[in-house]
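Only one chain comes next, encoded as structure tokens, the form predicted on its own.
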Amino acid sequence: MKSELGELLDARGLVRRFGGLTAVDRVDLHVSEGEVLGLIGPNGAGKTTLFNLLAGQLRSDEGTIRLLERDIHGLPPHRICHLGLARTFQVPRPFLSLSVFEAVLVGARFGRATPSRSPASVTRQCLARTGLSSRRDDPVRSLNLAERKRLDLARAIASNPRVLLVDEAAAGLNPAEVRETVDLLRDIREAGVGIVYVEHVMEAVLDLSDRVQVLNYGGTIAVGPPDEVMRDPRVVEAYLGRAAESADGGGTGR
């Protein structure tokens, strides 16, 4: 069936069981060109768990997902890289022994082709919108964390995706460098390229979303413009919990 106009990544149905747990329960997900996709929830409520499944680090029980049409389960990390899907992580894992500049020419070289562009060139573009330049010959070991953030995206932007998962790029970092990661990450949706975000800072999320998506244990309760479900019950209940109930007048206060 072909997908709906625009549309870079479609999953549909996604399961999968650790044993007796099902940490992803029948989910579908979909993210269309330039738009960014809001995924957030609970610790525990599948969101990483759902990310291993899209970018091939694990295979789902059931469901399907298709990249720009093109059926990709199944398929290893670094193939559905090349197709156009790239990742950043809650936690860095840069080449410790590269220096800023190698570690981001890995994503260039690897990644989708660039017509016309060396992966030289490639990097260096993505050094500078990711403020690194004058890092680019230090070694990765050196940088501190919102710099090997900074990398971790440069490092991803780098393999030219069509569809870029992003897990908590803006955790542990101050509100102004909040900004300058929620400011990157327009950029790079203006560029045509379909996010999706997951974040715990909702400050971040709620600004740049265009939809959020709500999962909890497992499966998904609500998905739709910001606000509407940042106001249905069931998020309230699930994620925001009884203390935003009461700031909004529905309790005694603390």
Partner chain sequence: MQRPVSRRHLVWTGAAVVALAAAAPLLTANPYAARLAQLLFLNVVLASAWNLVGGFAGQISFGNASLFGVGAYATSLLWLAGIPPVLTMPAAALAAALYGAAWGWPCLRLRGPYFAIATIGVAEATRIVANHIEAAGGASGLTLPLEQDIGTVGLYALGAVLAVVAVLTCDLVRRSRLGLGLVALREDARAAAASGVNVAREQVKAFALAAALTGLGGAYYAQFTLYVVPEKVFGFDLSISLVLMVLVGGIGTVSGPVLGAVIYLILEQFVLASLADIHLAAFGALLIFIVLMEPRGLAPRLVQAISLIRRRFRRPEAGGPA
The other form holds:
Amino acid sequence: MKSELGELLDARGLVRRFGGLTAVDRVDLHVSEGEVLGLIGPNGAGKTTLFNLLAGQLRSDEGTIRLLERDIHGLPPHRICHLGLARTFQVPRPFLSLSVFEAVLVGARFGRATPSRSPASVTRQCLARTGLSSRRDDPVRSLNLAERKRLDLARAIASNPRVLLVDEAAAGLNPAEVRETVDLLRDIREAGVGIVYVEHVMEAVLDLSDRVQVLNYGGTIAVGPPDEVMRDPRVVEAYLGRAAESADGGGTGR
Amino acid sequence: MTDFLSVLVSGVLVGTVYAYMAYGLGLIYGVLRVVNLAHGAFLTLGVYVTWWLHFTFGIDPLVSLLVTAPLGFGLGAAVERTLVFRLRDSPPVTTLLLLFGVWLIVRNVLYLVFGGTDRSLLTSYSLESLALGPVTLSIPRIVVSAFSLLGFVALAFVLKRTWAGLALRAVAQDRGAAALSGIPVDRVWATAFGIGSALAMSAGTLMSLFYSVTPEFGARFLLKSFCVVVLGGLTNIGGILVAGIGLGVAEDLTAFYIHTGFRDVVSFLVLVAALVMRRVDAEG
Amino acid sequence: MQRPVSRRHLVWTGAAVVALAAAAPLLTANPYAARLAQLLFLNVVLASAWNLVGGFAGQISFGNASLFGVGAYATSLLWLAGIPPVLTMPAAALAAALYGAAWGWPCLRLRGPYFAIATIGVAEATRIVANHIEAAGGASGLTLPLEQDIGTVGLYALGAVLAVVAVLTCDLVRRSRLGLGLVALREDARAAAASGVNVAREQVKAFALAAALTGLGGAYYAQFTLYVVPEKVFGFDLSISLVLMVLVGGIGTVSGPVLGAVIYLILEQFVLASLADIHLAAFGALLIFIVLMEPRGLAPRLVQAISLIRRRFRRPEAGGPA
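Could the form predicted together with its partner chain be shown next, to go alongside the form predicted on its own?
Everything in the complex follows now, all chains and molecules, and the chain you saw is the first one.
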């Protein structure tokens, strides 16, 4: 049954256990065309594990994942990428010995093909969108953290995804860089891509998201429009209470 | 049936030596995350030193354990301090190549000192055997097996009950956290490499009781050690003991019922199968 | 990346062919010179093939002798069955590629030291089994007939063609989609998979290609030595020498294996011939030296030196590069 909202990704009842610990506990998640779903929660809430399940890097113990109406549960990561789901990594995992151009070309040549465009032209366009054109011939190892994060995004969008999982694209960046990243994600969303956005930098995720889903101890505790969710007492208690506890750790960026 | 039983028992006896021979490799990997490709060199060296002590001074192989174990510790710690530590943060394959270089050099030295001919030693009890009902057991195998088990018990004691053992296990668990809690990681690494090499050299001593040796001795037993360690689970003492015995039995059965020449094929194929099935490298 | 076969290729290939043809009279003048040339071509083929997987994909194999031996035996057996040896070469390449794919498929799922160890296991098991196949001469091997020998010049030409093909293959792969995937998965297998690279399939493809080239090397070897025996063609020493050549030359580069093959031959023939007693130790020391001091091999140094000389030569007052 096709949803009229143009549902791209629909995961239901996902469970993943590590030994006795349930890292992801009966989580439902869906994202539609041109929608940004913000995924927040304290450290260890299961966000990155959830990403690994969706992208096929880990197999869920229970639950179903459908991408464009197609069951992708148990498929290997490269197949899921070919079907239109791309991801970035919390710690960017760039191909250090390649040039910036080649690193993005990996996504363009091996990912989901962009119709009637050559991989090289897709790569050039992705570099332009992420502001890396001037660095195209530099080795990846010469990039700084902000540039590596943008490179990771460029590599991901070069594989022409319908759904993009973004893992902390703004963490560790200065305010100007955060703004650039938000603009870039907005631009990607305008093209109809559905984005699932994990982020600790609250202003970025609240600014960008159409809906926000809050995880705690592996389970969903709230989901809905950003302002509504942030007023939810359970969220205030679980998320912000927890953040206040570890406030001297910093990094919640306010 | 009697044949089968004899083969089985002899497989078990050899298997305990396999386990003892392999343990050092697993220990070094567990603590340093280094694959000691020079393991075969230490095994071979152990056999030669034992042979030489017996040939020159008539020293009983079991007595020369008192020489080979400390010697192995010293040599191993020296290799770690002079070479391995320089590659501490390099990809693991680099260290593998480095230690392969060490192995080549040791092989060459052995050729220069002892030549390429087969050396074997004969003690008063080498040819003795013991009849237990229908099964006949060779005395050297029983003795060697007993010493291997003894070595295992001693090792388990050191790892579980002493401060040094605790430090080794802590570094194996998490190098960063161990360093933060004040454990001198550098010394622990050298110690682990030393213990691993001491185990290998003393295993060589035990093996001298029923194997002859050439400088090429190490290669076969290096692969068998890998096999045991991968099957048994790297540093899991119990697992390694079971895996060693399993391999010993499988080999002896193959040699007896299929073809003596295929004895080693079994262990090498089991090694590959074990590696592929366990996927030890699975990324976290 | 865009045009795999460029003018640069044609120029270099042309230059190589001309140089090899020009050197032919010298290198076929006497049996010793001819043997040196044959060994050099063989080393270039084998080292380049090893580099396809060892260098680009970063998967160190200590087991390429198993592929070499299959190629050597395929050619020898067909030759003894009456087929002219040169015509047996496609079969040798195919047999080695199939064997490589068969064991590469499970083993290439391992990475780093685990793959390296698995390759030793496979190669040693292959060697032992080969020693027991009586139909293929068992441990005493096969002696090949002289009748259909293609002659010294023929062998020179065949070796030269194989060497050029191997180096060209290396270069084309480096510039192809396959090569991009291999380097990406070497740098980070997870990120490569997430970008759509089928990590298992790309590696097996490269390994089968490397195996085919290695098998051709074996077929060539059989033709110039006229004698194949398991301890030699399936031997561990052969596998090791390939690793050493590529490391010395420069791993993961196209010129590295060629340079390494040359250096290895010089060491083997001229230095170690007089120091036969310590040749293992010398190789061991070389390995340790390279790993500790020059992990990228000598090729980058050479390139550096050449460009330095060039710059001096062109612009004596060279400022800093842009």
